[in-house]
Structure formats: C-alpha cells, structure tokens
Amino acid sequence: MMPLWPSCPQGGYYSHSPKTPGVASVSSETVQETSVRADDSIDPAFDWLKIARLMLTSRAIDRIEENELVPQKKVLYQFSARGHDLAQILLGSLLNHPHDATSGYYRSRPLLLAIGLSIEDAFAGPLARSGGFSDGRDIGVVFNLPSAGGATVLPMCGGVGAQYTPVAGWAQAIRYHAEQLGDDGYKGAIGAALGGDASVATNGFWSALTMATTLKLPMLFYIEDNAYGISTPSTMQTPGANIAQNLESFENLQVLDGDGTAPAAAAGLIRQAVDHVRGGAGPALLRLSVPRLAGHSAQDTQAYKSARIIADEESRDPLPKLRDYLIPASIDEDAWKKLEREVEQEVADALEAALARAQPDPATIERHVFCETGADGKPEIQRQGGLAVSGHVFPESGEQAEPEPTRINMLTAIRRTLEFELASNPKLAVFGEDVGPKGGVHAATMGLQEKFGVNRVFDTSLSEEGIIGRAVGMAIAGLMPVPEIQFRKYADPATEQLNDCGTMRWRTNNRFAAPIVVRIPGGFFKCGDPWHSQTNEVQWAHGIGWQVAVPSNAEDATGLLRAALRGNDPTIFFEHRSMLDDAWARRPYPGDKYVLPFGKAKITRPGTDLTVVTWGAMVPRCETAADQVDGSVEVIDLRTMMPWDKKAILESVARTRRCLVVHEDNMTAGFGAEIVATVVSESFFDLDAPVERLAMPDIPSPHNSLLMHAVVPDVAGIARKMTELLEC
C-alpha cells in the first residue's frame, strides 16, 4: 500500500554549515508544527496582516476562477494555488531587494502578489485581456514581473524546470556586477527558483544545482513538494521521495526541510534560508511539505487520490492555520472578519476591471518577434534585459571596411573580433565549456581567459541548458552573454532554453528581451560524423525570435559577429568547421568598427544566366562550379538567414530568369525550400526553369571520408546542375 504522504514528512530540516574549509557538517533539528501552542510568539521579521491579506486574496481569486470563471469558459487555464500559499507569500515578502529576482512555475500567483502584481492584472492573465504580463499571448498562468524598485519575476515558461538555470544566471550576473563591475547596489541581491517535487527529476534541475554549488551562487532553491507530479506520486521523482535528505551531503548547500503550512515554522525557515544565500554564505534549498488542494488543473479530477489522502490535505489548510496564529496574538476576530470582507471588494472589484478589459488587439500580434523601430525611428526598446535598457553606448561603427593589407582566416577574425568587443564593453562575458585554458576545441577563444580573466572568459560544466540558460538570466540582468556550444548537435538538449529565449520578447509583449550570442560550429571538416558534422541551421530560422547568421569568410564573420554583439536581439552565429582556416574563407581583416547588417546577402560572383543561392561552406564550391560551366551564373551568398534578403534573390532571378539553391544541411524541409518557395510565389513568371534545390540527403553525414564526399554536394555535382538549368 502506498503510504499516504509519500514524501511529506511532518517537519525536520537539515542544515549544512562549513566545518572546514571546503567540508560540510549537517545538523538536524525537528520542526514540527500541526497547531498554534499557546507561548508562540508573532515573528516580528514579516508584516503579518499584510500576509493575511494577501493571502485571502489569493484564496478569493482561486475560489472565483475555480466556481466561475472555470465553469463559464472565461478561464481556460486554472492552476489553484490553495495550500501552496502561505509559504509563497512568505517567501515573497522577503525578496525586498531592488536586484533580487525568481521565477516559478504554474502554481505561483501567491508569490507574484506579495513582489507586487495587481489583483486586476492577477485576474486579467487567465482571462487573455489586454494589458498586463502577456497581452494575451501567453497562458495566464506563465507570469512575468520587471522589476519597479523591487524584485523582478522573470518570464517563466510552460516547461518543468525550465526556470531553474536562468535564476542561476542570475545570481551570476548579481556577482558579475558586484565584482567585475564594482556596482555596490548588487550586494545582498540574490536568485530565487520555484519548483514543484516533480522539477528535481529534471536537466534545469541539476544544472542549475551544479552551478549554485561549484561557484557558490546566491540563489535559493525553493522546492514545494505537495506529493504529485499531477498524478504521479514523488516516490517516482526522486529516490525516498524527499529530495532535501538527497542532498544532505551536496558540497556548498544549505539543505531546509519543514512543513509549509505552519506559519511560525515555515516563516523561520524561510527567512533562515533568505538570510544564508543573502548573507553570502553560498546557494540554500529549502524543501517544504505542502498539500495540493485541487487538482493539479481545473480539469484534474484528482481520481487517483483516496478520500483519506484528500481528507488528510484538507486538514493541513495553511489558511486555518495562520488565522489560529494570528487570533488574539495579533488581531481579534472582528478584525480578522473585516479584513475578509475588505478583500473580497477588493477582488470583486479587481475581477470587474480586468473583465471591462478590451480583447488583445488581432492587428498587433505579428509585433515584437524582434526589436522594432517606433514612428519616431527609434527602437522600442524591451523594459528589461539586454544592454539597450541601459543606454549602453558602443563605440564607433560602420558599414565601410578598413582593410588590413594582410589575410587571415576566419577563426583569428573571430577571436580578434571577441577580443575588441570584450576590451570594449566590460558587459560582455564569454563561456561556455573548455573556452577557459584550452582556448575551446576549435582554438577561437584562445589567449581571451588570460587577457581578460577567469570571471569574463569561463569555463562552465558540461550541461548544454546551463550554459544557454546561464545566459539568458545573464542577459535579462543586463549583461552581453556569448556563450559557446562546441557542436551544432550538441545544442539539442539546450533546445527548450534557446526556444523560451527566442520567443521572450513576444510572449510578454515586449516587457522582457534577452539578447544573447550563441557560438555554434559545426558542419563537415576532414570528414563527417553524425555528432560533430551536423549543420541544421535551419532549426533555429525557424525559431522564433532568433537572427542566424552563416559566415563564409572572414570578412563577413567579423561584420556579423560585430552586429550580433552590439544587437538586441538573440543570435545564432554559426560557424562551420570546414571555412574556420579554409583558404578561400582568408581576408583581410575589416578593422574594429567595421559592422555588417543582418538580412544583406551579397552577390559574390556577377552572372546573368543563373541565379545560384548558397551559404557557408558552399559558397567557394558554388564559384568554383561557376567557372567550370558554359554559361554566365550569378552566386548570391545569403550570408544570414534570419532575416534573410528576399529582395537581392527576387531581383537576381527576374534577371537570370533561373534559379538553383545549394546547401550542406539535408534536402527536406532545409531552408532551400523556403527560398524555393518563395521565389516560385513571386517570381513565377519570371522563370523559365523550374527552380532547384541541391542539398545532402536526408541521412546524417558519415564518417568515413570518401561516404561524406558523395553526399555533401562537391563542386562536380554543383556544375551539373547547374548545366542542366543552363540547357533549359
């Protein structure tokens, strides 16, 4: 028989304090609190009629989406916070520092409140209306908060444990400010994560954890564990069903275990897990026991639960609990009924407003994928995140070259261009794994660690969604991250952080942004594999919100690098394998101001007969193949493709008349396709050939050499095709 809480024992903490340097001891004291004693006394550290107020305020918004705005299809998406509240409010009254912030998850209103979220805006997120964290966009129940002096939420998102490694990045901007920048302002701050006892089973999780841990961040792990992952009990999360006694002998962690809904208990170890992080003691987590008293959504019918389970969670209502706990020690019971009846026209009248809302706008949704430039020319730049907040000035650019007289390859335009940008602008922070001593495995940040230091060239733990992560929280705190994923395949499992990172900006309707510059080599070199030769780039021109650029020579990857570093928009900078020291790739460096737009394509070889469309490593083969024909081919090198330049293409093939598209990455569904596609719209009746497409086939690119040379289109079969279009 299962037992009836699995992995809510009734109280208990374990404390991890340094016995020596580099040692944890562990305490263990039993908190036990299932009623208000008589000799309590009132925690003089929280206003606690302002807690009883909000959190009757949070109570009302949840019976009224539950009993009405459910039933009435007014509110689609309802996650009751009920039993969740009290430590939430707790937990949030503390984060008063005008550079803490958090982020939570589905569950968290509670918290949101006590940082600041109006009752009306509360309401008006479930219900889509205008205004607000989303204007509509988002699920009412994925808040965002910039900061207004206070704490700032950021955006969560709708996966589990997603928000873990951004509050980590976080607390690594905090001490980037505070030490590398010497903003005294940033002392104290801290990051707090929200997450249910199902988040521990995730990547966020431990990644998160293992930064906190090895550089001692100030951030708070604050887990809420109401027995379920919707119905799957904790026992399946993590083993013993309790995650605190896990981790009692993880390095550099204060470990807090108690019950979350006695108020005197779980208020003295909140504020002891507050006080450590703040204090500078090194990352806490605090595990609380709470009970779920709804389902796990308004549709949840909880019918995996006993009534003896349900029975046993309504009896550990916070709520009671705190009423008992503050009558007569702090008010009596007049004060406490009015204090009732003030919230509930507080609400009433909340729920009135945010119903009087207009519907969102159908005409702006397309807004806001990118930065967008107002009537005024000006850019309508995001509330929070990125350098543009804070008026951060550049130094001088320009679209006009200054060559040097001597080529050098990509690779050193590269570092070279990293180099200036870090001397530069002292915002700027270069990590990811193996970019520290070793330089990373394709040498492009060599030397930049020793320049620079360990604190703005960095190596980080071999976790994909921490390094990107790591960045956007680094990002929505006002830094400029440019972290290195060492493989274009090894990006994968950071694909839920780069997805919420590109589509922040939409999805709060401009509030956030987070402007990162994410390295990713891959490609073929010498020769292929599955896991080092992937391009794919087109994954991330699908991506919402997210520039790509594809550099071909030295030239452009300093331009565009240039750009992307200056920006305020997430980028994609993608750097292939086989053109970092390839001959053809070699130019002269540009100079230091030299910045190439994005969404400029550039005709590399003038043709009138054929219209030839390529990027990266196919470029030089595409000119190669040019000269082999008989027949006058105009090479386009699309140079970025998000946004990519449709003009150049269009106007190309009304004078060629003729269309060819070469790529490395596999034929269906490549990016090929899109300019096919377009080009067939627009451009039909100036065709007279069909438009074609020559790319890999659809199979990763093999190992051995002379496999990889037959599927990646070589010069002989780019001058075939491009004959055959000829002859038509």
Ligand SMILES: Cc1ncc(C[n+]2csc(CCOP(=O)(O)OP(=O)(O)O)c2C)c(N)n1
Contents of the next structure:
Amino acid sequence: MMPLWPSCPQGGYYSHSPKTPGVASVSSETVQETSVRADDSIDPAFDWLKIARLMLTSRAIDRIEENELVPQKKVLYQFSARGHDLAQILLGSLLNHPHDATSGYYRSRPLLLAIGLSIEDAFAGPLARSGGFSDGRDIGVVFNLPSAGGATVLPMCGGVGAQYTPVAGWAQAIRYHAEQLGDDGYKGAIGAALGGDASVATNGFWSALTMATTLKLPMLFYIEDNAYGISTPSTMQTPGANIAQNLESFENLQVLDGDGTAPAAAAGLIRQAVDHVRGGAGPALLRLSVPRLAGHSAQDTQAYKSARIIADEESRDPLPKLRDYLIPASIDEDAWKKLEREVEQEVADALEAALARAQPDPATIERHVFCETGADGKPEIQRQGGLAVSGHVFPESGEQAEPEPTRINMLTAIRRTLEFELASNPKLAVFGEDVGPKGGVHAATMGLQEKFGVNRVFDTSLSEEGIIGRAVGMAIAGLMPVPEIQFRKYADPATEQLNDCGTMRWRTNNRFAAPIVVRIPGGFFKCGDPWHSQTNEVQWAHGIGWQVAVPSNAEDATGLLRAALRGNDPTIFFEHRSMLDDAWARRPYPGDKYVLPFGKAKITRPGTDLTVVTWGAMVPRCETAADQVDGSVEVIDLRTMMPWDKKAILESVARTRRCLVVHEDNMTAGFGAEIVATVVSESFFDLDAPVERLAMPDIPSPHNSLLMHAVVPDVAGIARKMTELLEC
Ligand SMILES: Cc1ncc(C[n+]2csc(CCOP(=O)(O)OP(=O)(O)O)c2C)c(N)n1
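Please supply the coordinates for the form predicted together with this ligand, as a counterpart to the form predicted on its own shown previously.
Full assembly next; the chain just shown is listed first.
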C-alpha cells in the first residue's frame, strides 16, 4: 500500500533521541511534555483572536484568488498558502523585535499579513497593480516589507533557497550592531528564514546552515514540510524525508520538529524555537509538517497525488482545528461567525481597492535600476539598505589627486584604501576566504584584521553563495559589506545572489537596495588556466544593477574603490591579477580624499588617427603597440564598464575616424561588441574604416604560458591590427 506521507508515515511527530547532553533536541515526547498543552488550554503567549482574524483573512484571500481571480485571469501566479497558514501566522506574531528580519518564498503571504502587509497590498501584488511592494514589476507572490518599526521582510526571490543566506547575513549584522557598534537596541533580535521541504536541498540552505552554526548566529530555519516540491516527494530532497531527523547531530543547532496544524503544539514549538534563538543560544531549525491544501500553484492539478492522500491532507486542515481550539475557551460560536463576517467584508473592500488601483505606468519602468537623482537634485534613496538611509556622513573627498612622492603598486593602493575606509567608517566590514590572519591569497587585506579586529575583517566559510548572500543581508541591515571572491571563476557559485542583489532596487521599486562592493581578482597572471584567469567582466555589465570597475593602475584603483565604498549602488571591483604588482600600474598614492567617479574614461595617450578603447591589463599593451606603429593612435582606458563613458569614445572617434577595441575577455558577446555596436550606430558617418575588435578567442584561458600568450592579445598582435586599420 502506498504510504500516505512520503515524509512522515505515521502522519504525526517524528521521535528524536536527544543528541549531545546539554544541547538536547526536542523529541516528540518532549514536545508533548513541554510544548503541547496537554489539556489544549489556550497558550497565553499569543493573541489568539488576532491570529484567528489573520487566519480567516489569509484564507479569504486565497479562496478569492483561487476561485475568482485566477479563472478570470486577473491573477496569473497563485500559490495557495492554505494549510501552511496557521503556523506562519503564529511565527509572524512573534517576530516583534524592531530589528528582527525574515524572508520566505512564494507561499509566505500569511507570515507577511502577520507582520503588517495590508490586505489591499496582499491583493495588489498578485494583481500586478501599481504601488505596493514592486509596482507590478516582480512576480506578485514574492513580497518585501521595509521595517515600519517592527520586523523587516527582506526582499524575497523566485529562486528556491535564495532566502537563506541573506537572513544569515542579517543575523550576523545583528551581532555587528550590538557588539561592534555598541547598539543595545539590537540585543535579542533574530533572523528567520522560511522554506519548504525541497528548499533544504539547495546550496543556499546548506550555506546558511554552515554560517549560522559555525558562528552561532541568532537565526531560525523554519521548514514547512508539505511533503512535496511541486510533485517531487521529500524523499528526493533529504534522506528519509525529514530534515530535522537528519540534522540531529549538527553541532550548535537546536532542532525541533512537529505538527504545524495543531494550534497548541505548533504554537508551543514556534515559541520555543524563537525563544531559543532570541535568548542568544545560537540557531534553531524547526520543521513543521503541514498539508498543502491546493496544487503547488493554480496550474497544478495534483494528478500525482492519490485521492486518499488528498483526503488525508484535507483532514489535517489547520483552520477547523483552530476553530475547535478557540471555541468555546476564547470565543463563542456567535463571535466566531461575527469575526468571519467582518473579515469577509474587510477582504472584499480591500479587493475592491486593489482592483481600483491604476495599472503601473510603463513610462517609469526603466527607473530605479541604480540610485537616481530626483528633480530637487537630491538622490532618491531607498527606504532600507545601505548607509545612505541613515544619512551616513563620510570624510571629505574630492576628484583632485594629491599624489605622494613615491609610487606604490595597485595591490598596496587597494589595501591602503580599504584601510582608510575601515578606519573612517565603522559600518564597513571586509570578509571572504582567507582574508583574515593570512591577509588574503593576493595579500590585499594583509594586516587589516590585526588592526581592525575579527568582527570587521574576517574569514568566511568556503561558500561564495554564502559570502554574497551574507553581504546582501548585512547591507540591508545598514552596513557596508566588502566581500572578496578569491578568483573570478569562483564567483560562479554566487551567481544567484549576485543577480538578486543587482536587481533588488528595481524589483522592489526603490524600497530596498543592497549596496555592497565585491572585490574580485582575475585575469591572466604568469600563466593562465580556466579557473583563476578568466575576466568575463561583461557578465555584470549585462546583468542588472551593478556598477563595474576595471581599473588598470594604482591611482584609478584607489579612486574607484573609494567611490564604490562611499556609493549607494552595488559594485563589482575587478582587480586584474597581473596588474596588482605590475611596474606600469604603479602610481603615486593619490591621497585619502581621492575619489574617481564612475563613467569617466581616460585618454592615456592622445592621438589623431585611430581610437583604441581598452581596459585592465590591455592598457599598457595598447600604449606600447601605439608607440610602435606608424600613425597617431589615441588610447582610451575605459576604467568602468557600467556606467561606461560613451561620450568620450564617440568624441574621440569623431576626431580619429577609426576605432579598435582590445580586450582580454572572449570575443563573442564581450563588452567590445557593445562598444562597436554603439560606435557603428552613433558615429557611422564619422568612420573611415571598419570598427574592429581584438580579443581572446572563445576558449577558456590556457595554462601553458606559450599557449596563453598565443591567445591573449599581445603587443605585436595589437600593433598589427592598428596598422591594418591605419592603412584602411
Ligand atoms: C532555484 C530554483 N529551482 C527551481 C525552481 C522551480 N520551483 C519552484 S517551486 C519548486 C518546489 C519547491 O518546493 P518546496 O521548497 O518544498 O516548497 P513548497 O512549494 O512545497 O511550499 C520548484 C522546483 C525555482 N523556483 N528555483
């Protein structure tokens, strides 16, 4: 006979044996003793009438969407929370510390209602109407809520598992605010991440779990186990289908497990989990078994479930259980009916208001990719995230370099800039793999931990998703995180978090932003290889919401890094490995005030017959090649790729009438393609020759130095190409 519950054959509690003495997990027996009120008497830790109201509200919204708005095609994505709702509302009602934060996923609306989402906004999101959490930009089920004096709901994402590491970052920021910045107001605050049973198979879950347990962060992992990830049973996500059981022996983790539909039991477990984390004893994982009382989404027919399973799920509906729990002890039959009527009316009114909202204005759709300047000349600052929100005041800065007499290499320039900014900005933290006592594998952070302490300059676990997700959570909590990715290729595991960070301002319609500065060394060095030596900086220029710096020398690196660290948008700061100690790249340190704004290319060698646009390690090669050819070549160092200085390039091409772009990144769809397309489109009638590119062929960087030199553009090859164009 097919088991009713792939994850829970008994359909009840899992029994755990306590692990290490003193860090006992809650067994089903313990739950019975300490949390489930044997007589089912009313748990005084909760405002049950409020919970009942929220529960009825959530049900009414789901019902209207499922029965009316989806069939009418007014709502296109619907993920019913029926079955998950009671436990989420109980959890939401306990997230009442002003510095609590939570994040969840597409089924988390009941939690949001408990935290303060208005019913009108709850409808308006899925209806894709104007206003609300994204102004119709994001899928209507992944909410966010800036703190209105209470918990923050970090912007949720469509990617399953993406919610975990930013919450861990927030939890680390709680500690930073309390211990490093001495803000007692953060004491007792927690981060809570909600996820389904399938989400525990994601990288994000494990990355955050490692962070939370190694650092003993105040973080709650709240797992809503409905036994399915769409149609895939939880046996495929975790061995034995119970994540709580599997994590029994995980060090520094309180594990709780139980029924998310039984009001008294669920309330007790949720309270216990929250109290544990709030009390400072480290993270907890609470797994609650819940039924999914609808298809995964409105389109899902649940053909993979037997009628018996569906009937069993229906029998576990928490709403009648809540009703039975409260009547007559807390409320009588008539009062319950009255509550139902009131909620019905309130929800109907809210729906009417949501439907009456205008459609979002297409004229505004390109706004808020980056921080914008308003009509009054002031920046339009997001509601939450980064330093600008608190009106942080930086030391004086200027675009005028005050060069020191001696030259330093680019590595030292980066280290000095980090050092000055760490010293002058207590909210700035530098972290990554091996950046602490070792000082980073490139030595950019050498000595910084010694000087600023382990809270501000620290090693992380080896998880790039964790490094970037943590940075996002810390930024939303009002810090300036400066993560290092050890080598360019190793940013790949963080792709999801990088994407979600970049798009945050746009998809939340300027409610949230996570300005972080990600330092990434890469490019060829003495040799190449497919892992440490690629550049592929174009990835972020093509991605949304990232400033991209590609400095070629110590002076520019100082100015651009400082601009990024004091800026209000996320930045990729690309550090070319072979320029870190390159003699050409050594320049006088331009001073602690020096800031170089993004989007200003530099003519490093003026000329009249050919414009060569380049950046990073190709700049000195182009300069040397220009010296060798017969003709006057202008070399332009782009310095930043997003934004990029179109004006400077077009002005130069208008004078020289010829253009060549040289880059180390692969040819196809490299940033050169963007520049060439722009020049051809906007300067076509200025041109006397075809616009050309010189770049790596479409292969990874080869290891053997002979092979590598054969494919990375070199001086001779660049000079040849210059001559070809000059002779056109
Ligand atoms: C990274 C990623 N992979 C795949 C998907 C498509 N997807 C959306 S929901 C889902 C199942 C998630 O199930 P679970 O985490 O158990 O939550 P539930 O829907 O059951 O509440 C999948 C595969 C996605 N959104 N993100």
